[in-house]
Amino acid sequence: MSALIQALRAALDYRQPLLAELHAQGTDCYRLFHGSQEGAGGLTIDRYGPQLMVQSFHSSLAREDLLALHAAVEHALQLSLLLVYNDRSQGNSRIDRQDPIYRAEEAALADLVGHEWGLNYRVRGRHAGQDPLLFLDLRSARGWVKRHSQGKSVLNLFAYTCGVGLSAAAGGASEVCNLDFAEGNLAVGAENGALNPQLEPMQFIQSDYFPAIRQLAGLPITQRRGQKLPAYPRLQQRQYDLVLLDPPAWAKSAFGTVDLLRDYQSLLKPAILTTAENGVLICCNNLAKVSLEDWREQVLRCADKAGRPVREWQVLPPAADFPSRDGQPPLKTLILNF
């Protein structure tokens, strides 16, 4: 047996328990091997409903490795699952789809359904962006919201496919509103939404963060001298009870700079400001080399400086199919009573 088999039964003994509640709460999207804890850095296995994706981030996978670990998954699992590999060592990955290793069935890269916290999702093995439709690491928070969203305004920002979105619409808010600049990743929201159709409809803002976050905030636009800035919708001024700040890790555009580890704090304030009385603010950073203890005292000076002291706060970690042997994983979320 080989070292990479070895690991992942290990990893898949160490979640049986873990499976057995998933599934009795209605949720078939988790995560198998996360590699670079569980003893092959750079590789990881999700299971995504009747999809298994397997994805490798340094080197690729031996054609007989890949196959011996989806038929170690089945037979842990007892199911058959439809395999489907995305190598995404490569410099053009993100084009290049030609599937030299092993080319999927057509019926795992067609529209799937997966299922979390009892609610649809919209599952494609492939689409226009690299990542899945559906970021795992994020679970715990998304069942937070469900739990207590109940009568809440809710604000999603960087919604990517909406999942804290639908969450929230499925915990009973009076609104939801998810806001991101990508349209595909906003029509994947709407697709979401109409697999859940007992739920009351969600609202869709396509911007930038920065003029949005900031009309919302009543802070002004500022542009740089000499440059006309883009069009963007107009929004007026208002608070939400319940906003999600969870934004990638770099990103520039014409309106300003996302900069999870030099300039957290612009990302941040605008979102305090947008959070009512009372609220609560849920925000994250997935960088690993940014610790939780500094990002949290940063985190809380930010709000003082913004004329708004965080009453209590809490840290969510992650799920246990995202173990971290340091206690410091690399997605980090606090919730932030005011």
Ligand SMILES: C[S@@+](CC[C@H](N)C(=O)[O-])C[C@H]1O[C@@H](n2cnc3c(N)ncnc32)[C@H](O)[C@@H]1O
The other form holds:
Amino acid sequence: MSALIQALRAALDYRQPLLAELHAQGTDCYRLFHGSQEGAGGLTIDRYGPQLMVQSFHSSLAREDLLALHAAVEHALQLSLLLVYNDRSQGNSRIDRQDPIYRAEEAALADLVGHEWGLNYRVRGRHAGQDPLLFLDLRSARGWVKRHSQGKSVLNLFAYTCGVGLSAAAGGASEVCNLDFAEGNLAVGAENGALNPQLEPMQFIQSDYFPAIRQLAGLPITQRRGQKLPAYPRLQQRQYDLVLLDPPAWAKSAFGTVDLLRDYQSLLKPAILTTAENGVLICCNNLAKVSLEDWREQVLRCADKAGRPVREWQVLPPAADFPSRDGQPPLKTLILNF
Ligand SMILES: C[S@@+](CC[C@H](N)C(=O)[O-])C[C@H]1O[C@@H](n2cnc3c(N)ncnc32)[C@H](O)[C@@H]1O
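The form predicted in complex with the named molecule is what I want next, because the block you gave corresponds to the form predicted on its own; please supply it.
What follows is the entire complex, opening with the chain shown before.
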């Protein structure tokens, strides 16, 4: 047996109790192998409902390894799963190879449905973006939101495919607003809404973060000298009871730069001001090189400086399908009570 399959078997054994728990909760989307921590850096194996999504980030998988890992997962889960292998080891190299082993079946690339916390989510093996449509390490946060959003107004910032918004709607939120600048991501959010017709409809705002959050927070929108700003939707100043801030590590737009390493504060301060008195802000930082302690200090200091000191805070670690040997998972999540 290859070292990879041995490592995968150990990962599957370790997850048995977790998988039983997840299945009982109505979840069939989870990480089965987190290579960087489980013996094969640059390889991830995820289940998305009926699909098995294998992704390699450093080097391509050999055909016999791909076949063997598919078989090992199906054996451990006692299920057949539709295999999609996305090799991301050389810039946009997701294209199917000639060898049929690497080619996904048509059924694996069709629009599928996965489940998390009893909700339906769109699953698509390949689409315009690189990442799968649901980030699995944020499952704990989505669960927390579902349990704590009864009667609350909820703002989901950098909403992507609106999983947090959907969880809030399922938790009985009085109102859910998802904000993102990417039309395609919000369109998947709308599909996710339609896949759960029992829920109250969500709102979607397609806008750059900076002008949107600054208007909501009642802050001026600054223009770089000599540069005319593109048009943006006009919003009224207001606050929400529960706000989620989960930005990408780095992104540049005409309105500003999202930079979690050098400038978390310019994202955080307006989000704090948009959180109601006695409200909750959940904020995330997915940069592995930022330590939880340093970032938490920054966050608490920023809240003090904004005149909105945090009353209580709590760390929400990812679930056990994202093990971290050093106790420092890349995705850090803080729940701040004001
Ligand atoms: C890492 S995803 C966020 C994950 C998301 N919170 C979730 O629940 O899965 C990053 C998202 O930020 C959006 N984005 C990046 N820069 C933005 C900006 N300046 N304004 C608005 N959205 C932005 C992208 O379109 C993408 O959907």
